[in-house]
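This document starts with one chain, in the form predicted alone, laid out as structure tokens.
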Amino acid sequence: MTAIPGYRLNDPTLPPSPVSPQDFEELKASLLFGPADVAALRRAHEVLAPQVEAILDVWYGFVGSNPHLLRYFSTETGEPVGPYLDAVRKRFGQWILDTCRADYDAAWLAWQDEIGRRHHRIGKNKTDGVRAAPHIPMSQLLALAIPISVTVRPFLVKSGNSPDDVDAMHAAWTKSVWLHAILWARPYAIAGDF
């Protein structure tokens, strides 16, 4: 894999993640994730890998046909930050294939950690040393679930596969975005509260 910069999974540089194991095999039990839906998944990687670029066409359209999410990549006049849309975009491609993976160890709860502290204003923009919208609100970390889950089932259908296995794809993805953006906001919690 070619060194994407700013991307940290299995640095050993990063603080341990503060959610126990124990904590984070009840929130994936509470997900209804379980091994069918890593088998699931690791189909998915399959069939999505191909299309990483396709797909991301398809967020980065949504996110820049929708001002108040454009915001948050752009300075304070309003103007889109090219370099950091770059970066970010290399670094979802790569988060696309990891979550297909679906290899959930301490190097990777500590990656979900950092990535929850480049969305909230204790570490937005340190990555990239860009001026954009220092904060993105945990109300628009968290909307962003659907969207980013919705627009891969039509991906997934071009498999070919049957419809029961693109929808046990579909659904092990959707549960693995929604535990991962739940891993997101745990920065933004106050201490005790997650």
Second form
Number of protein chains: 2
Amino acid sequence: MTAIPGYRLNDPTLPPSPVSPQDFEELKASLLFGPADVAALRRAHEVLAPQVEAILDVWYGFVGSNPHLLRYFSTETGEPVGPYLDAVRKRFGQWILDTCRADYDAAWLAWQDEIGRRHHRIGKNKTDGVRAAPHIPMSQLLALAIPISVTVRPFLVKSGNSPDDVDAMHAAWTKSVWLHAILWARPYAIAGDF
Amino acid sequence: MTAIPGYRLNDPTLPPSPVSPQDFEELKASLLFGPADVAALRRAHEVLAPQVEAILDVWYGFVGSNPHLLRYFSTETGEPVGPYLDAVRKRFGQWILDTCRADYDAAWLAWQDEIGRRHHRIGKNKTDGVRAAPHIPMSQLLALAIPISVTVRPFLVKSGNSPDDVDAMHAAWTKSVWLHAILWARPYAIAGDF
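For comparison with the form predicted alone, produce the structure of the form predicted together with another copy of the chain.
Now the complete complex, all chains and molecules, led by this one.
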């Protein structure tokens, strides 16, 4: 366990994910997500770990330059909440590393459900005790998978690995980001519809 | 208008999409979807139009080889519903062309919402009057954006266009597919959460 406030991967007190093991297997199958992707993500870990802060700079630059995104980190009157941005940044950096090394077990699934709740009105702001916007719409939560995917490619290219390996790492990263975004959307779905 | 049964793009009797113009603009911004993507998709139209049936063969091969997907086209007792598969195939082929030429206007948004309802229990099977599985889970609906994205790349490569242009067309295709999938998920979200 790390000392990042609010970070709860492998916290046994989290409620279990309502996603059943069979549903999760079928979800990975539809995403074409298999052992080769897990292996490619392990290789991506070596490449991305030393670049985490630079990646976060890109992502925070994107959020900061888009008022419709910055408002999710801001008060009702439009003031960005610095401590909230900082707290999320620490967890987001850890998420990059975790995404490359994920075990996809019950603890990992429970943590994804918790991350989903933290974007939804049922859980947003509670972890950090802040008064920012009360909800991130599901459409925005899902859409951000694209920048989170696209912006990582240049950092993978910097590895100097072969173009084929960069493609494999990036394909695996993209599928994994999609997988996360879909699981994070679970609390937004009508009961029984997810 | 074409003669494809159940095809309703530009049907003025469709209910309007509940997605507001501002929400739609913000959604495209988060997806990094802009005029260069629209232009790249127009170029992709030339490349993909003569290959629509071959693309559908790949997609139907994928569905047919995955029991957890084929069951959405099957009866309760597991019999695939041939007329349903055929009717969807015609609309899916048209969707490839429409995706390359989309106007992203109110009629287009209304049609995306209708397509979403046809995957959800509120509308599934009604268009074709069939007795297949009553609902496609939101997680599966979203996950299928990955194969729909990945499998199109080889067909773009066949264009003989430059690698940079293939990349641009494929990036635009992927963003557009994700945009569609998100809009199709609208009927699954708790009221006010989308």
